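Only one chain is shown below, in structure tokens, and it's the form predicted on its own.
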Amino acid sequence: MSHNPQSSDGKHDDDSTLSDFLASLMDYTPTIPDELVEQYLAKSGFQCPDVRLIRLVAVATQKFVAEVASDALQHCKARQDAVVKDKRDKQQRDKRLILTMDDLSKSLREYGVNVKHQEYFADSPSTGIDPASREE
């Protein structure tokens, strides 16, 4: 059986990688604070000193929440726009997004999450806005 060189090499750079990556947690400080996802962590069942694999899980949370976010902004403003291309005779002068619980839907949707919400939940552009400020 032949060893060849390369691939212990580059499994060392792989190694080396690694240990730098994880290193470098140590000095990040993640939006998401150590406690929290300790908790949540400690909640599913798992328990770990390792404060770098915390931050690990606190990044890749902080990466998926972002790419939610993101898309779900997308989303928005694909709704908006058909909007106003069917409003086209009326001047729209609001150009404020309004993320829906529809729009995150969606975006959840596509990384496999299914959210089900009370038909009470406020989806109307217009929730929350005072009623004398609406036609202005």
Second form
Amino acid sequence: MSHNPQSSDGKHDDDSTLSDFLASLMDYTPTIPDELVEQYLAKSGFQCPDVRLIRLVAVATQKFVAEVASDALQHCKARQDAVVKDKRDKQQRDKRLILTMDDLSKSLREYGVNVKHQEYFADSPSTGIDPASREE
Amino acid sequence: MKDGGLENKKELENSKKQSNSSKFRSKSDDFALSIAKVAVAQVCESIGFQSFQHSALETLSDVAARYIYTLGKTANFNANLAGRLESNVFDVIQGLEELESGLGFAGASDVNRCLANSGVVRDIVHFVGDAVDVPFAYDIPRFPVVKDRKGMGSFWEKGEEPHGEHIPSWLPAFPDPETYATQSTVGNGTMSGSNGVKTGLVRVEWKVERPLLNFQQQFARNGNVGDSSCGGGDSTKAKEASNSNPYLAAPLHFGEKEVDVSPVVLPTKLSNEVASRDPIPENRFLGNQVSVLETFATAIEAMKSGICEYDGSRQKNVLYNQRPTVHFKIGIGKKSLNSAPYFISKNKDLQKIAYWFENGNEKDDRKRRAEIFSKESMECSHESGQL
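Show the form predicted together with the partner chain, please, because up to now only the form predicted on its own has appeared in this conversation.
Now the complete complex, all chains and molecules, led by this one.
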């Protein structure tokens, strides 16, 4: 029985943190606009008149994108460091950080999204075959 | 890999069509997707990226959109499971946990956990605390915009009496009898004093179009070759083709589109270099169908200039130097897609014109196209081999 007051207090704390957080969300403007989030939520059948929930979803999505992007950034930097030779250290690292399909697919893989990219496209089925065998 | 090419392509296309149409992306979604691209780009910039590949940005924004969609779907499902219509914060948190379960979050293994102090929420709180507040770059209106559509008025609204006792008055009224077009009234395409209902007008134009097309078909069959705009009766097909594939319509250069109306069109213009672009003979017969033909004219012009650009860069130099000599190829849009460069490079007028008035079957069409395609590919491979 001595449990309960504590746990109930704990619950109150949790609830209050949650409600405080939701209230604070209204001050913070997520980068992903509310209209966009509402559009996709409406498409999925989500119904809620509460704006705070929409902000919550927006913030969650922003966090997700930020995580994926930071993973991709790490891949990008790791690749640049591998390429760099000793003499041209600083010059190489000043190169622009570009979000490439390669890095993105690697980082998305960890999140369960499989984005496989065609490595090359051939003109016809016989491209790249020796001329001798092609004539046959 | 031998079977590789064509068969797999078809399967891929089919599966793509099915998955796209049944699930997520549609044409109407373009606006939302472009907004998502901007938002994602801003997030990436705040992370530290300085530029991006277009395909990477599109992929990431698509993934973000699907994330939102999945969150909403899961939250809705949870709410319905609990017997509610509207979702609440716990539904959303449960959805978040489900999405994050792949990578895991603090407290995921705890069976008796409370949703309110879930690890997911704590992560988000940390994120909000750390992140820089970067608002979205543009002001967005509320979308999608809901149009106020005025339907056809009912009998009761129009004040008309329904034709019989069996028709209730709350049903939409019948259109005016004058709008019913028949073959005999082609020349009199005038609209009687309609009630000013917009939908009625649209219907009039559509119904009058039909006899117009039949008229054109008759013209073609009578062998009126002097009228280049009458080739085949498939102007709708050409229009559809150009509508369905906007990438075929090349941008018009300055001064390319001539809208001037020449007063006289000689029927013997067949052998001349430049055919007239406007449907003046039609104008004589059909009073106010000009608008219809003009729309076709622009579509056909787009098709023409599109045809020039279709077959790749090695033809381009040739094509920009020579203006196409004959312009209208209504109804042979499909055929001429592959054969136009053929003809333009050979530059034989008579052959072109004979080609117009062939009523080839579609099967022959495909065979021809396949032959031409294989020839061209063989030429390509020969060239590359020689290099």
